[in-house]
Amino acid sequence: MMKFMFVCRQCRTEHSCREQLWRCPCGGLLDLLAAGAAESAEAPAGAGLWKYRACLPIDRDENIVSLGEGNTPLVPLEQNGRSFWVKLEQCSPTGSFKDRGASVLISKAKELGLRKVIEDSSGNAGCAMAAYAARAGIECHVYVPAATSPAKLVQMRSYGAHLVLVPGTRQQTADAALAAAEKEYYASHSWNPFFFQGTKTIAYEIREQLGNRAPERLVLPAGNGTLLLGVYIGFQELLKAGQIRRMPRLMAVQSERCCPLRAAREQDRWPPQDCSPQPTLAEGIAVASPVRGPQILEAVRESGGEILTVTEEEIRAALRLLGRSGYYVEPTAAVAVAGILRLETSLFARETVVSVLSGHGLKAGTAIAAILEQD
């Protein structure tokens, strides 16, 4: 059983993790540094995440809050000469990978006491987060950005959050909640270090899927880094355990109308200069400024991993290949699968490349209707 504890990345101090913290005093963000083995728990098909519960930090059962999340499939694709697997996280209970964080964060909420969350969000974390916010009985308050999809906010709506509809960019939308935050429990994917610890089982499952050993390379979708830092969160207990050989290389991949981590990677420096994000297809990634950027940038350097942009014409290309081969995914999914087709083709053969379908393409029937108008 691991045992876990608050540590800054900035000050380095220790905290308990029973504390109602989401950062730390001195203003750094917090990670969780876990003690002990992960182990590869026995449990029944559709146990989901919760199989893993040894290596996961909630302290007494009656506090998960769970809607079946985790246990996606795994399946083969080709795609232009290129043979590789995807991950169908779509077709978690709210339609994207973040219930796993959800999951995992609102189960520490519960069992802190808390009786109210606020979080913000371009639209999957915010529908995540509702949903079992609802399950568990705590009141959500949810800051939106003005111009979300309007699916995604009547999907917040159904679950009963509040929604404050935040008018201008993402980061605005962000910066409000974090000073609403100085007020309430920010239920963060990027602060929250608990919602990483949901989005780490992705890895897990990985293994077990290829029969016990990780792929060679993992190629991402790269916004706040809530899936690409869960999944190298993940491999690096794994590694650590002793259940893989090595670390799979990260390819983080980015739209090149919003790519602030390749050109903090280009600059080596953060934040990067003159890096003015514009409106793309991808928006669920559309961070201009992500809080745990040089965390992210340090996990694709360690792993021996790479940043890649895409365009928006590959991200419409991916996405109408993803649709003849039966996947219907929002925007921001094909742009791990548009990275995909910008590797070698003879990488394939030596190599096992994995990457995610991140969210359903219901949450975005408007954008995907235009698309396929352009056909």
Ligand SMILES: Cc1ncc(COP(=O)(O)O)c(C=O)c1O
The other form holds:
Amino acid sequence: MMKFMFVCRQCRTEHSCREQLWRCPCGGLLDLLAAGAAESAEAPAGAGLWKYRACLPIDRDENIVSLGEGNTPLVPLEQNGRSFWVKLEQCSPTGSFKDRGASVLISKAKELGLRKVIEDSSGNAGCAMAAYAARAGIECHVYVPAATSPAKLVQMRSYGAHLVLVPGTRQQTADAALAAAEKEYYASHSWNPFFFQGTKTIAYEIREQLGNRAPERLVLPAGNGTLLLGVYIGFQELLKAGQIRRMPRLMAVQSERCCPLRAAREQDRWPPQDCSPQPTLAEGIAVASPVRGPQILEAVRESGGEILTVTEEEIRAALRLLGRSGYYVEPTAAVAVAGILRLETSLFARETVVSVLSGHGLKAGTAIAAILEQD
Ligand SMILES: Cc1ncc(COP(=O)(O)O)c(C=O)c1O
Ligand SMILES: [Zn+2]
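Other form of same protein, the form predicted in complex with the ligand, not the form predicted on its own:
Up next: the whole complex, starting with the chain shown before.
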């Protein structure tokens, strides 16, 4: 079994995982330090992502909150002369990869004896947290921008979440949740390090599905980095355990209309200046100031990867291509495939490239209808 400690990214203080912390008392972001080997196939102990139980930070089995997440198919796809693999995360219980993070985070909340959690999101993370909290019998308050279309809130409501409508921007919603989190446990997908322990299991699964080896490259949508950082943590653990030979290159894909990571890389500073976001079809990654921005940049750089940006037209084109291949995904999920179409075709003859279909199209019917009307 792996053993875990919190470590603060700012003051480097270590804290026990039995404390009800989501950030360091100094205000810094917390990571989880793992000791012990990554065991993947050797220690099967549950279904779906709980197969990797030995690498997950939950002490007692009775605290596991699962809806059947993980173990999603990895399928080959060919688009415009490029052959690659996609992991079908849209098949997750609430329709996105966020279920992995929510399963582990809410299991931890149960283990800590919490009765109530708060989260802020207008989309997939809010749905995932609401569903797992419902299953655990934990009260879930989701802060959402007041202007969020009612259709998006239906799924959260169906899980019984309490919605707190905040007037103003997405940032003002995050600020309101942060203020409320002074008194409550913040089950934030961006701040709370347990979330990333769930998303890291994507790396474990990909390695097994490719015949116990890592791909050369992953192309992933990036907003708050819960997918990309989770995948990075997972492959780092596998590397340390000698189960893969090298870290895959991580390519982060953002919308050209909201690309703080690219701006920061170009300006070589965090936060970047003059990064005024415009509305984009890729609403799931329209994050103007991701709290873990420097950490995402570090992961991309250390893996030898890059940051790509794609236009609205490229997102629409990728969404249409995916539809014609039989995959109905939300526009944010098409961003990664739009990123793949940016890469040279010759690269695919040399490398195994993997991407993730991160969210289901059934959640975004209105936006997709508008895209198809432009055909
Ligand atoms: C469908 C979809 N894809 C990708 C992402 C990107 O995830 P992250 O913000 O963790 O980088 C999100 C985030 O909400 C999403 O909803
Ligand atoms: Zn600290």
